[in-house]
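Just the one chain here, the form predicted alone, laid out as C-alpha cells.
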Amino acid sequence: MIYRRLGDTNEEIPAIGLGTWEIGGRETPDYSKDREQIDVIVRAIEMGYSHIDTAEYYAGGHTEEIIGDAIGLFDRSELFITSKVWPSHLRRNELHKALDDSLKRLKTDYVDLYLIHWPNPDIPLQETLEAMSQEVESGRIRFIGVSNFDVDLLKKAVSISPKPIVNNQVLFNIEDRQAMYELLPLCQKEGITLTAYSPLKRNLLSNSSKEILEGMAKKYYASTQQIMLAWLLSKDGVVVIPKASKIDHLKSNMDSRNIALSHEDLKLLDDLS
C-alpha cells in the first residue's frame, strides 16, 4: 500500500481509500443488499483497504450501519474511517448530536477523521470548526477537516480554526480536475492531505481522454480506470477514495499503486483540455 502523511500529523493513512456512497441507497436506505454489501466491505479490509470513507448523509445514515457492522470483525485500531457532517448540522449542539448518531451507526467510540460535508454560508464557520475541535479534545475525533471548500473558504478554515485543518476532501479526476491549479497547491504549502473524490469519473470521458487513456492502459498493460488512479496517486500529497463494490473492481483499484507513468506521459495528462 502507498501511504501519505495526514496534514502536518505524523499520521500516515493509506493513500487509496474505499469510497461508499450508495452503498446501502442513496439519499435514503435501501437495505435489500446489507448482507451482500457488508462481505464487500468484509473483503474490502482484508484486501487491505483500511482507510474508509463515509458520511452521515449516505443513504440518510444507513451507510454508516452497514460499515459498522463490518468493521466490527477487524481491530478499530488498525482502520482509519473517516465521516463527514451535514451542512444542516453544523450549529454547536447539533454536531456533537450529528456525531453522537454517526458513533451509534458505526459501532465506534471515535472517527479517524471528521469533515464538513458541504459549507454553510448561514452558519459562522467559526461555531463549527470550534465544536469540532472540541470533540477533538474529547477524544471522539482525532483529526477535523473539510469538504469541497474552495481556496478562500480553505484559507479562512485554516486561519480561525482551534484545531488543524488537516484535510479537503474534493472532486478531482482527470476531467474535473479545477482543483489541480490553485487548490492542490494551496494544500501542498499548507500541508494538508486533498482527498479526490469520484476519481475515476462518474460520467463518460470525453472522446480525447478516452483516446489517450486507452493507449497508455495497453502501454502499461493496464485499464484506464488504473491510469487514472495512477495519474492522481504520482501528485503530491493526495489520496483517492474510489468506489467500488465488486471484488474484482477492488483488486483493479488496489492494484493502481504498482503502475508508475513516465514523466512524459504525466505531462501529456496534466495538459489535457
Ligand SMILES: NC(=O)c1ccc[n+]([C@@H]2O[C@H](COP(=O)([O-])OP(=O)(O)OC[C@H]3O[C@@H](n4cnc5c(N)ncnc54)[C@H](OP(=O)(O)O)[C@@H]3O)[C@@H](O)[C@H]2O)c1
Given for the second form:
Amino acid sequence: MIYRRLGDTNEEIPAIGLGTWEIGGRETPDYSKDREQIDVIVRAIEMGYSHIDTAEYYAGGHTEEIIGDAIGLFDRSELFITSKVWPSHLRRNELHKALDDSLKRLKTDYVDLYLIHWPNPDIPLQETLEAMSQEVESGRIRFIGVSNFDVDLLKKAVSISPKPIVNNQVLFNIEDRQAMYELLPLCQKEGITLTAYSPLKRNLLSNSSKEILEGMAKKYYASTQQIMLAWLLSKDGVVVIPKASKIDHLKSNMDSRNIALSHEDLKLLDDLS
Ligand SMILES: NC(=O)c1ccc[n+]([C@@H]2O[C@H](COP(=O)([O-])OP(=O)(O)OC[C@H]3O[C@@H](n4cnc5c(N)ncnc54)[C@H](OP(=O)(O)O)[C@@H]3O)[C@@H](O)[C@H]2O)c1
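Now show the form predicted in complex with this ligand, given that the preceding structure was the form predicted alone.
Every chain and every other molecule in the complex is listed next, the one we just looked at coming first.
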C-alpha cells in the first residue's frame, strides 16, 4: 500500500481507499444482498483496504451497518473509517445526533475522519465546524474535513474552524478534472489532503477518453481503470476511493499502486481536455 500524509497531521492514510456508495442500497436500504456485501468488505480489508469511505446518507444508513458488521472482525485501530454528515444535519444538535447514529451503525466508538458531505448555505458553517471540533475534543472524531467545497468555501472553512480541516473530498477523475486547476493547488498549499471521488467515473467514460486510455493501458499491461487511478495517484496530496464490489475489481484497483506512468504519459493525460 502507498500512504499519504493526512492534511498537516502526523497521520498517514492509505492512498487507495474503498468507496461504498451503492453497497446496501442507494438512497434507501436494500437488505437482499447483505451477506454477500459484508463478505466483499471483509475480503477487501484482508486484501489491504484499511481505509473505507462511507456516509450516513448511503442506503439510508444501511451501508454503515454493513461496514459495521465487516469491521467487527478486525482490529479497529488498524482501520481508517471516514463518514459524512448530510447537509440537513448541520445544526449543532443535529450533528451530534447524526454522529451518534453513524457510530451505532458502524459499531465503533469513533470515526477517523468526519466530513460535511455537502455545504448548506442555510446553516452557519461556523456552527457546524464548532460542533465537529467539539466531537474531536470528546474523542468521537479523530479528524474533520469537508466534501464538495469549492475554493472560496474551503478557504472560509479553514479560516474559521476551531480544529484543522485536513481533507476535502471532491469529484475528480480523468474527465471531471475541475478540481485540478485551483482547488488542488490550494489544498497542496494549505496542507489539505484531496480525496478524489468517482475516480473511475463510474465506468461512464466518453469514447475519446476510452480510446486514449486503452492505448496507454496496453503499453503498461494494465487496465484503463488502473491508468485512471495511477494518474490521480501521481498527484501530490491526492488519495482515491474507487468503489468496487467484485473481487477482481478490488484486486485490480489495489494493483494500480504499482503503475508508474512516464512523465510524457502523465503530461499527455494532464493535457487532455
Ligand atoms: N462526497 C461525495 O459527494 C461523493 C459522491 C460520490 C461518490 N463518493 C464516494 O466515492 C466512492 C467512489 O465513487 P463512485 O462509487 O461514484 O464511482 P467509481 O469508484 O468511479 O466507480 C464505481 C464503479 O466502477 C466499477 N469498478 C470498480 N473497479 C473497477 C475495475 N477495476 N474495472 C471495471 N470497473 C470497476 C464498480 O463496479 P463493481 O461495484 O461491480 O465492482 C462500480 O460500478 C463512492 O463509492 C463513495 O464512497 C462520494
